[in-house]
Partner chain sequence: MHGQGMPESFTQGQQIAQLQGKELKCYGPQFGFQRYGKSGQEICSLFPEIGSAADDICIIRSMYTEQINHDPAHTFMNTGSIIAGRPSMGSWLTYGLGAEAEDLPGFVVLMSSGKGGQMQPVASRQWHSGFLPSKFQGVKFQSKGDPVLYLNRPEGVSSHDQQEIVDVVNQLNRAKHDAVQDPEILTRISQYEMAFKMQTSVPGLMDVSQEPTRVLESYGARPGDGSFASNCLLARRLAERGVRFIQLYHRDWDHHDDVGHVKYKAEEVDRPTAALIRDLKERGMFDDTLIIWGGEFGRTPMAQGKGRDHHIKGFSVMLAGGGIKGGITHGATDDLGYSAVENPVSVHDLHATMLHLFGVDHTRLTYRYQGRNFRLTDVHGIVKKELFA
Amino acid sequence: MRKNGGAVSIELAKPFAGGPGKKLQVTVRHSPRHPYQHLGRFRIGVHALAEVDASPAGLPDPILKALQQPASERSDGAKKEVAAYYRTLAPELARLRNRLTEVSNARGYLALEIPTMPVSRSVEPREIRVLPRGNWMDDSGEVVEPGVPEFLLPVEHTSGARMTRLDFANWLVSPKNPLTARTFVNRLWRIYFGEGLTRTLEDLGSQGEWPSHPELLDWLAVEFRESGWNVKHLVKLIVMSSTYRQTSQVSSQLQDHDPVNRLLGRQARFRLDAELVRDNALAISGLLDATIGGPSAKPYQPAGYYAALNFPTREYVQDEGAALYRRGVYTHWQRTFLHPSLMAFDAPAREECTANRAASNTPLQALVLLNDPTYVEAARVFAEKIVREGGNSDESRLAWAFERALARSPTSTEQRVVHGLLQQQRTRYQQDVSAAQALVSTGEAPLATGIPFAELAAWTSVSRALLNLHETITRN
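Next step in my check: the chain by itself in the form predicted alone, please.
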């Protein structure tokens, strides 16, 4: 066997004697080290020309045919083919060929790493008609074109008589159209104050609630647009304002005059969104993985939760390692089967867009915080931190735990009640070490060494109580 450039020629020890019923079988095996390198288009040629030495060439048919002709009789196309083929095997070009192969492979690897996104292609638009009485089989209705409601700013067409997506995108961010900036500012305000300047986030306009501070809404919208749609600038502007930095404690006078805080006389107090409730517990324990981007994460989920899903049946495979503790926004769910923990805290399903979430207060939420493996594991890891970093006495450890979970010191009453819980659980688990071991074995996080099971279980019970407090899951 001889290799010559990209071609391989094989000489048989003796000529193959063909004939009726005879078969020559060639097997090619390919096992590359890199998945990008694979056999593409290749061909196998066999010839038995006595006057041609096939061993050094393994020549393709067009090249062999061209070389059999006198050089003066070859066509320009044949000369180019011979020259191009020669460049693939000339020894003096070997270094350049190797370099070209390296660069081509590097380019291929880079192309695989670049994220891709499907885009729409321009096709002939369909004819759209008004459906008489909703009958999609009746094509007698009026033909309608893309557009916006007449009472809004008209769209300027830049690419023809029919409005395109680009025209609509330009219309959305046009300086003459304040609607986009106002809507975004109103929804951002809701994140930091619990309610928008107008509470109807999904219906901003004449049919929604009139803004409590229309001049403020307009000013923020203009500031947002003129800053180049800079979200960070807008966030900084809001959180550095004296309005945002107010206390959420309410005086009796404000309570009587403005019970729902529409005049922004104090800061708002509201429960965290579903994803943030979990993130907060993981952050307190130190388990939260704050990695940005990447695939969806599959945390702990009840066995058989997807049993009702068929065609095909789905099997939930829990993640391992850091993926278990990724932020709640990356949690995987299967269509309407959102994660049970998220459902308990009012995360909406994805059948339709939800601009404004409802917030409920149900006993099921307390059960989730007490019993969901995510929160039990977070409490156990939090307990390890309390024991190791909180000091040597129960009092110092309780103070440390309150500071980390609630950003404040406990009151004397809280200190007494929680210390009583600790003593009760400590006695219980000292008498039942197997129950203590079962509690502290919850979750995939490594179990701390050097802490007795009964002691760790007692502090885990305290941690579970702290993570279940209304104040812990409330943005205050």
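Every value quoted in this text rests on a predicted model; they were computed, and no experiment measured them. Heads up, when I say rigid core I mean the largest set of C-alphas that superpose within 1.5 Å between the two forms. Positions refer to the first chain, counted from 1. First, how it differs from the form predicted in complex with the partner chain.
- Positional change of residue 329 between the two forms stays under 2 Å at the C-alpha, relative to the superposed core.
- Fitting the two forms on the rigid core leaves the C-alpha of residue 85 displaced by at least 2 angstroms between the two forms.
- Core-aligned CA deviation for residue 242 between the two forms: less than 2 Å.
Can you now output the form predicted in complex with the partner chain? The one shown was the form predicted alone.
Partners and other molecules omitted; one chain follows.
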């Protein structure tokens, strides 16, 4: 077998004796290492010559013609062509040619790994009409062009009569248009205080709620815009303020005076959002993988949850290793069947734009925190951490566990109650070590070594209790 440029010649070991009714079957198998590395267009030829060589007949026409001329009569162009063609065959260049092929292949594979953004060429915009009563089959409505509602700041058109997307983008961030910055700032405020300065996050218009502190909202909006839309600057500004750093403890006088805390006389107390409930438990246990970006992650999910899907039917294949502990925002989003743990904590199905999530309080949330393997695993890994890092006595370990989960020391009552649970569970699991082993084997994290199962299981019960506290899933 000989390689000749883009051609391969194959000599049969035994001559094929043709004849009537005899068939020569040629099978071409494509088994490339890379899915894009297939033969493109190819031809198969058969001939009966005993030996194959690079006969003149195999040369491309222009080269053959040039070579048929005496060298002295060849034009410079033809000479160059012949030389270029020769470089594809010259044995002394084989090593370099191979190297070149390798490098250009490697480059091609690299290019395939770089995500590309499909871009469509802009075409003549379609005629858009108002649809009377929403009827898309009725084209009697008025022709309309891109624009913003009339009561807002008009959009400046840079070219022609029609508004372009660039015009709109400029309008969004124009110093004359306070709405974008105000809306963003208001939403950011909600993250740190549980409610926006205007509580209707999705509506800063006349149907929305008047802001509790209009001047503050405006000031923050201007600060945000003038900082070059620097989110970090804004976050620092908020979290370093004395308003943010207040306690959420409320005196009964303040409670009576301002029950829903519109005057920000205290910090707010609110439940963490769905993804953060998960992140928080994983972070407490030390399991959290905080890597930014990358493909979606598939954490534990009950079997059969996708049974109602079809076209095609789907089998959820859970990830392994570090991907199990990625942040909640990276959880795979099945549009019609959102991950049940996230759904239980009010993650929206993304079917409607949801600026403001509800923070419900349901028995399903209790079931998730009690029984979802994600939380049981986090608890048993947290238990291991408590035993290893929390000192040597029950007391110091309990104090350490409270610090880690709640960022505070336990009260004497808490210490007593949780210690009671620890002792009760310790006795119980010492009598049933196989149950202890089953509990501390939940999830795929490596089994702790060097700690007796019963001891680890008893601490797992303690850490399950801590991870289930209202305070643990609450931003206090």
